[in-house]
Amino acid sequence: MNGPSLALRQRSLGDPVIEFPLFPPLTRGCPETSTGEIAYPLDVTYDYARVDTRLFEQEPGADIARWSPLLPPLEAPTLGEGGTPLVEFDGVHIKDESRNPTWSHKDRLNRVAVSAAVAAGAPGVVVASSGNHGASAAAYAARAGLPAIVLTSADSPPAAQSFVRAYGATVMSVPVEKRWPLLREVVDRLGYHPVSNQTVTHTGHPFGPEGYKTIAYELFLQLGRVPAAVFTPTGYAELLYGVWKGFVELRLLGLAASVPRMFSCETAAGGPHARALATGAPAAIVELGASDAYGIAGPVGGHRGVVAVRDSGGEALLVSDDELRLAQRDLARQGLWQELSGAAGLAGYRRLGQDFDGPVVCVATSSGFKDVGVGAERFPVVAEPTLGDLAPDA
């Protein structure tokens, strides 16, 4: 059932009639529809008529190659990504992506994106990231035998920087505004394959969101049906779009009759997708305020998130750091320690305060180890401990 890839071409989201060969991946957006103000991403099309729907009779589990007909060619070895648990909590289902090999959802994207680098014969990969994405890209590059360059910012968490360096990547801390020009220079002069955005509004890697589709496939099997709604932490919206597309494919294949409403959950300090949807723009750039949710706090949005929310009948939600901290604390008290950004799905669901006719899924994206300040705390030592010191924390 899980045979070779049935991927056919790249398709412009600026104009779906416009298509390009599958290779090379167009990592700077659609060259025909993008402008100096708006860049349009590319999508991947498949020969759906040849998909054996018995593919969805298998149990969800590790290694997204189990869905290989519906993914671009997987040339990079697996680290056991995917197959993450679905945990019930407070009336919703938490899809805990912190159980992936590098403790975040980014492993699904990087299995696909690093595979593209291998297939293209690139000498290495380059990524601009302050956290999960850089660590994941470095890990999958190491597994594939490719060098990796990670451009990070000086204020990224020390634990995250140590995490990236452990995989043998070349890590350089640079001012935020210089990360992307340097990334483009690495691509142009060294020939490294980029797994980060290079355009004015976000387009990213055209293959990346395909890895996130596998979350939808797993949810369909784990729930035994399509959920009524899915809430995802949203930075560039690749996760949001990928999950939505996976459900669209299930409907296209005749396995599902509906697609869930998709909700983007962004930090109130920014919210470019909320701005784009409110104004009817294909994508937006906003002024970014202060937030500790660095994983989703960004001024630049992309067209993918607009498409997923708009076409699913969903909504863009803005959550404060206080709402994120409360959701993070409540998840941790249930044994699910998420970084602040990773709790945005639950925080968004609570902010909406709406009942749904069917199961609701909140995607939780990454381990609490990735947060700012983790590892810097110093806790007191009790020199003369007694049983009274062990009273449960109120």
Contents of the next structure:
2 protein chains.
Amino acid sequence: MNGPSLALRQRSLGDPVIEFPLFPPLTRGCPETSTGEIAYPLDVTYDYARVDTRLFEQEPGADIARWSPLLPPLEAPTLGEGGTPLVEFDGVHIKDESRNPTWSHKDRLNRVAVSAAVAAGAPGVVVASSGNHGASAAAYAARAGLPAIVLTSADSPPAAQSFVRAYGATVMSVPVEKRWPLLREVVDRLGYHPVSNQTVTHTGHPFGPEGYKTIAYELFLQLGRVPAAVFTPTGYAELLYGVWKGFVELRLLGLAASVPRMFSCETAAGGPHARALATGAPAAIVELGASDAYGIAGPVGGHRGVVAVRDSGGEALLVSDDELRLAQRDLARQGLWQELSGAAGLAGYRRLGQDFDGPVVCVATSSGFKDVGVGAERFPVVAEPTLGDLAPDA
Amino acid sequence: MNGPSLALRQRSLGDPVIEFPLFPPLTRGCPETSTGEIAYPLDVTYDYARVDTRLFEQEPGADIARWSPLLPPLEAPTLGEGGTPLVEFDGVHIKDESRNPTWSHKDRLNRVAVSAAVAAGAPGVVVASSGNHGASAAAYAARAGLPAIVLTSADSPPAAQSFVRAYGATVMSVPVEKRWPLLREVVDRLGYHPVSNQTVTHTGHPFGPEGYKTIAYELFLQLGRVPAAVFTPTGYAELLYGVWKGFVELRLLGLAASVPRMFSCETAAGGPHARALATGAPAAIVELGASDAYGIAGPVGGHRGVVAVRDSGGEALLVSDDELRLAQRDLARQGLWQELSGAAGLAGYRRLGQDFDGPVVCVATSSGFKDVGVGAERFPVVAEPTLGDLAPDA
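What does the same protein look like in the form predicted in complex with another copy of the chain, given that the last one was the form predicted alone?
Below, the chain from earlier opens the complete complex, with every other chain and molecule after it.
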């Protein structure tokens, strides 16, 4: 049932009649449709006619290899990614992705992307990231026995810096503007496989969103149906696109009748996907203001998010840091401590303020441990504590 | 199948013919057998004859309510605890408990202990803890709508201090020697339910190890058999005892023929369970030296660990901080970043250096984010990075 990969080819999102072989992964976007202003990503096609739909009779659980026919070849070993729980809160379902091996959704992507590195015979993996993505790539590379280079920036939080360095990768903090040329040099001269973006608008790894598809499969089984709406924290929109694609496949396989409306939840400090959708552009780059939601705050968007929002009848939402903090606080007061960026799904749902005819899912992407300010505060010791200090009304 | 709780009574570990009603939980140990030097814990008995063993035909997964007949009543809502993956490494199976809702094994205990607070009608929950236990209790109390008081100490790591404060509890850092009297006052005067120990040797919450039993159930299903040996990080030995008890129950229910040998893995800076076992005492208190494994380093042991090690033919092992660091590093280089204390199971297995006739499990308890030193290091930015800095041999 969960046999070999049925992945067929890479297909251009710039023009879906343009296809390429599955390998090598085109990590610099579609070479035929991309221009100097807009880069188009690649997508992965499958031999859907050969999928045994009993695949969707299994229980959701750890290790995305349970979906292997619908993923590119998984040549890198698992760390038990996926199989994350749904926790109900205030009428919505929180998909808690902090329950992955490195405590963020990124593990689903990196199982697939590091597998591509192994399958391509690359001598190592390189990534530019100041947080979750870099640590996750380092963890999967370590597990696969591949060296990893992580180019990080000085502005990532101290605890996240410890995190990214934990897995034995070569980690270097470099000035932001030096990251991309250096990444390219590592790819070109060392032959390392890149799991970060290298194009003018975001294309990233062509296999990346395939890992996120598994969230859709799990939601379908956990809810026993397709949700009415899904809200995701959105940086480059690989997560948004991946979840959307998973539901599209369920419809294609005849298992579901509809696809949820997909809501992109970006920080109001930037919002390239909101801009692209508002202007009708295939992708956009915006000025980036200040935000503590460093996990999703970026000036560069991609075409994938535009496709997912538009095709599903969703919307691109912008949330302020204050709205994020409120959502983060309320989740923590239900026992779910999320990174500020990770609370963007709930913040977006609240900002929209709309009722849906069916279940609503907010994806919560990452543990609160990764946040700006974690470990920065010092708390005084109360030398002579009394009951009155603890319960003033007692 | 996973119907109501079949829990019957509390039974003294000081003398198993002495029983008490299930409620109220005796949070100050057995009142009949405890002395001024040794406090005996309570255990929970069940109507095993009424257990439908098809319970063990289900898949392991999140939410320990799937084992409800074999747990005390679960009155507090779930955060999706349990269902953690096994990751193979170097011939052993790592049970990755960092994949719980607050990223440690403690969530299994707190689901059960906070449920007891709800069932007992307590107006709140109180805990003395400098890390995982306090944060987990705060998370489950928050989820259940109960106020929580956490008495923490100044020496807990900065990131762990942010963690413990995230869930909206009243958190106060107090001098270590003031914690226990203040805890008692909160219990006696506010009626809060204690989920921390209050006795001379450790007894803790009588229902606590019941949550940890579910690890044994999961291991049995994940491995398709009983492992030959289980190594657990050991502080108060509630985890060790709980896992052991789960396997004892599987034997009692006719599902398994044997119980694994249980290995207590304590820091060599203390080691009260190793001392008790060496001297034949029911429990011991030792001098505590310096250790960074603050999650398990304590001077006070309890009777439960002695029972589990002795009855299973196991051993009490002592591991140095250097051995812990090596195990922690090697786990991280397989993609599993554990707290120093969390690596004690693997460190103990290596110290023993013995082959077993069957699978070996090392329980890894907690995320590396909680460690001493996380966020404390600063890394310089390389202003003019070159490929040679990243790959000197290239």
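The term rigid core refers to the most C-alpha atoms you can superpose between the two forms while keeping them within 1.5 Å. Numbering follows the first chain given and starts at 1. Because the structure is predicted, anything quoted here is derived from the model rather than measured.
Core-aligned C-alpha movement of P385 between the two forms, 2 Å or more: Comparing forms between the two forms, the P385 CA shifts at least 2 Å.
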